[in-house]
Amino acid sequence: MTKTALITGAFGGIGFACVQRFLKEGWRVVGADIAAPLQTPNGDFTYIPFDLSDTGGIDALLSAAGEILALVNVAGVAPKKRGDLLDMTEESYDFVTGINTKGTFFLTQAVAKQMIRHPENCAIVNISSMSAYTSSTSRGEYCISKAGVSMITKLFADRLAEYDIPVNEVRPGIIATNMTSGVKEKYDALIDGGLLPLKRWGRPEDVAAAVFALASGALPYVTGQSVDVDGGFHLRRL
């Protein structure tokens, strides 16, 4: 049987790297994204338009996707504009958490209900962030939303353990994507100054490698875990 992975945010930097990795490994991939792809990846790939902020579209997405063995929750947004925490608007908060946290929760819930009917070899992987535990007061809504994703991971890992369905998350660090392109000079300087033990930007492919390991059954006794793909940022150093 062909194994199917549903990957949200399929055409962002990390999402597309995940799509390519799963296709390379012989999986069928259903890519869900609000925007159509500029190019169709090679392999057994299906694009389904999907807005994660519209939870009413989840049933149609899953109906079109078919039986899913791996759910990879990549889709996420940053605030439209960075600003002081004291000036954060309710509109910005709702925009970011509505997609990153609420949307991720209810899609995971729906896929979990499908998976428990045929749980063998199923897995869920969430893309969280170093921002789940690192304060960044110019984009507080993003930090809050990713901390929420970390708890979503723990909750579903606990709930689905009886079905032997692992649920884990990958926490990317400073990854070269469109989301970080606007702050490239800032992070270039921080990396050069020793912020990271591994002194380079992360690549989307670095994240995809960790995602595939968790989703493919390579680590069958791991659940509820956060894997830091961050060049060692999380290390406490003197």
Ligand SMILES: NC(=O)c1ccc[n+]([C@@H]2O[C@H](COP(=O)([O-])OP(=O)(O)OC[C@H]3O[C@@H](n4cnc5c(N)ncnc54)[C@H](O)[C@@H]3O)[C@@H](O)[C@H]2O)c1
Second form
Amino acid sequence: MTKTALITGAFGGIGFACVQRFLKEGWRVVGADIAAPLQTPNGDFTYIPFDLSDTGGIDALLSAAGEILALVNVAGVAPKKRGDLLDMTEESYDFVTGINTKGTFFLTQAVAKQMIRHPENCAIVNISSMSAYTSSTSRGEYCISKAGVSMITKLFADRLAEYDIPVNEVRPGIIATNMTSGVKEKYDALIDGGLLPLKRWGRPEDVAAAVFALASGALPYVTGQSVDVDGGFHLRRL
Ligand SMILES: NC(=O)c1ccc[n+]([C@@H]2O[C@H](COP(=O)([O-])OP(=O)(O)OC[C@H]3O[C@@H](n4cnc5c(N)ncnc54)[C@H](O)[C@@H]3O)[C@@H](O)[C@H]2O)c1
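Next up, can you give the form predicted together with the ligand of this protein, since the form predicted alone came first?
Expanding to the full complex; the earlier chain stays at the top.
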């Protein structure tokens, strides 16, 4: 039977690496993204335009996708402008949390209801961030949104455990994609200065490797877990 993965944010840096990894492993991939594809990957791939901030579009996405074995929640946004926490606007808060947290929650809820009708080999993987537990006062709305994603992981891991559906999370560190291109010099300097034990930027493929392991059953009996793909950023060091 063909295995289908639904991957949101499929045309971003991390999403596209996930798309390519699942295709390479012989899966059928449905890529959902608000952005139109810049390149079409080789393999059994279907693109469905989808805005994660619009819960009204979920039913159409799921009917077009067919039976899903793996849901990979990658789509996410940073604030349009970084700025002091004391000046954060309600508009920016709603924009970031509306996509990253609310959108991820309601898509996961809808897919979970579908999965429990055919739970065998199903899995859900969320992309949160090191920002789920790290304070960045210039983008507080992003940190809040990703802490919310971490709770979404725990809640669905708990709720879907009776169906043997694992729900896990990957926490990327500093990964070279569009999202981080505007702060490249800042992060280059921090990495040079020793911020990360593994002294390099993360690559989208590093994240996709962890996502695939969690989604494909390579780590049985693991649920509600988060995997830091961050070059060791999370270590406390003396
Ligand atoms: N790059 C990093 O360093 C890093 C670190 C930690 C976590 N992350 C997370 O990884 C995920 C992917 O980020 P990336 O670095 O690949 O960024 P990216 O900007 O390259 O990709 C994000 C993708 O999400 C899509 N998207 C944005 N809003 C959407 C919406 N409303 N509906 C549907 N799709 C939407 C975009 O079109 C884009 O294709 C995000 O959730 C991000 O928060 C990234």
